[in-house]
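There is one chain below, alone, in structure tokens, taken in the form predicted on its own.
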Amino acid sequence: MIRLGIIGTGGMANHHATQYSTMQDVKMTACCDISSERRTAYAEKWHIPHIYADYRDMLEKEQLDGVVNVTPDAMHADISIAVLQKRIPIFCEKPLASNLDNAKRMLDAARRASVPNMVNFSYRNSSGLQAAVEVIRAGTLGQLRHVESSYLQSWLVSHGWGDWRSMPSMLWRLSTQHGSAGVLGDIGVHIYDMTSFLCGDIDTIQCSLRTFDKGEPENRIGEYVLDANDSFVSTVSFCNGGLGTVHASRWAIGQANSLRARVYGDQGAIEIDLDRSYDEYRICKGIVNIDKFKWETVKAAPTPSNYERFVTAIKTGRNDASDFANGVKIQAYLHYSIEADKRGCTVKVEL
């Protein structure tokens, strides 16, 4: 039996329990959280035994197999390098770290301890993104010559997901003295984490960040000051020698959650869509297809979600592909876009 520990107990550790809750191999087995009521009624919900206010007690009392930690990202460097320290497998939510320095940190932390770590970039679910990475890293698209990558939603012009002025789940994603690093920390940590994983990694980042008019006096509601980034695009050069554009939105009517990439090489050429379909991808090969611009679509196989994947990685001993290395490089691709930006140049991601 994997014993779990999860340290906070907010909305994402209930999408954690739903996961873990179906392995008949795996029990949460305690909890952890700063808030009494939170921490109380998420145990009275999934049934966890032992509970704590204080994520050192719990990592000194308990035997536990794995952590999994789902606190906010001011708090992600110094939780997971503790339970490093007690050489437990640990899973962080993304990003990694609040800035590169700590994402080294967690690291440097991680191969000392030398068990399984794993950041949780959510949309690595898809196992259509997983089948379309196995075919370009095949050679079917042949030399990678250009990407177009977005994440696109429009809550500050919609209320399809409640009014934003009044809720501070969102408020907070507005405000950098609340933690955040805009709509490029949030979600473009997602789309930068795609992009790599079926392209390559990054070698040069020219990044422009917008904060935009909200119309609110000051520019600000009460405590939250609307300063943080709404929109970011980014030209992107690879490694392996492709160009590309990398680009987050929450101004853009009409997509909820819409993330998608292009990508094409001399032999051929590949779309994800993840707001049409997590199970599918497109692709355009071969000269008769070429030649008449003829797209298919390829229903992919199921493949494990990232749940599963820890869950395999703390009973085999081996790390993920998501692990605290790759969180890293996307840490570096975040880093690098704010440098850029400031800098008003091309800058090379330096690890």
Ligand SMILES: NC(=O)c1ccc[n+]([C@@H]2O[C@H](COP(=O)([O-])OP(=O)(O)OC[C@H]3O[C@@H](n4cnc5c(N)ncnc54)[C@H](O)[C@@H]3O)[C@@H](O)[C@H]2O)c1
The other form holds:
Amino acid sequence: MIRLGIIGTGGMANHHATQYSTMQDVKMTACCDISSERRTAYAEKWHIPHIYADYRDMLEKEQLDGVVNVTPDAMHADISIAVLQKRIPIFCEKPLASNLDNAKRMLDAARRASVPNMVNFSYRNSSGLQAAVEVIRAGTLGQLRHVESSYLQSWLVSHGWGDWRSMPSMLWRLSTQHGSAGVLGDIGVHIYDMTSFLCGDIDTIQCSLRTFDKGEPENRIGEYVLDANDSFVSTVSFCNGGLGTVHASRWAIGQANSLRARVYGDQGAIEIDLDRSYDEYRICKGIVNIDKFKWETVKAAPTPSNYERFVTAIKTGRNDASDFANGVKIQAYLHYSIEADKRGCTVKVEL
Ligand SMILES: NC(=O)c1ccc[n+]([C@@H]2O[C@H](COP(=O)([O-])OP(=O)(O)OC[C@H]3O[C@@H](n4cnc5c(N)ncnc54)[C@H](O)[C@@H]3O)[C@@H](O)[C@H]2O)c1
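What's the form predicted in complex with the ligand like, now that we've got the form predicted on its own?
Then the entire complex follows, led off by the chain already shown.
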């Protein structure tokens, strides 16, 4: 039996629990939150026997095979490092940290502990994406030439997710003082991961970040100053020579939560559109199809979820591809996007 401890019992922790509770050989044996109301309700809902207010206490007293860190971004570093110092496998929510220095400290701790370490980039749960990555790595598209990838939401201009003006869960995402790195940190992290998973490492970034006027007096609502970026566009070059655009926005009317990537090589092209399907990709390859602009839809075989892959990593002791080293790389893309916007020029990604 794999014994898991959950740190942070808010919204996303319930999604984790939904997954682990269906696995026969996994048991959530302990949970921890600084909010007594939330930790008690969570333990009751998911039948977790041991409840803690302090994660250090939990790590001291429990025999755990793995820990899931679902606390807000600013707490990821200290908590994950404490877990790794106990040599316990860790599954940390995205983004790995709130800045590049902390992300690197976390990777150092993971290397010293030499236990599985993983970051939850949720869209890797898509079997269509996993299959498309395999096809590209097999060389089917030839040399990478051009990429366009985007993550589009519309909650600043739609009531489809509720009215952001009265929702603290949305308002903190618009305020740097509340720890937000804007749309870049919130969903840019996912689209950068998806793009580099498909196309390989990014070498240089040029990025423009924008914070548009939301029509609020003094650009604030109560304690929330609305200063975090809400749209970004990056031009990137890949280490393999390809060129691409990566962008995200909260102003994209008609889009609820749309992730899409189109990858063009000199022998074929692939499209992933997670709005349309999680378990399909489209491909255009072969001289006949290329000349007729014909795309085929391919249904992918099921692949394990991130949650299943974390449990497998615990059992085998082998790290997953979505490890802290990859988390640092994505954190570096965020870091250099901000640098590029500040400096107004193209910057090289240094890991
Ligand atoms: N992978 C995804 O697609 C995805 C989706 C949503 C959220 N997330 C990530 O999950 C994390 C949590 O987000 P959320 O939406 O669940 O937030 P949340 O605010 O609903 O929950 C966070 C919980 O952590 C608790 N907490 C804070 N400090 C703590 C500490 N020191 N020790 C123990 N508990 C502590 C809070 O009291 C709260 O209950 C964030 O990093 C977020 O970016 C990821």
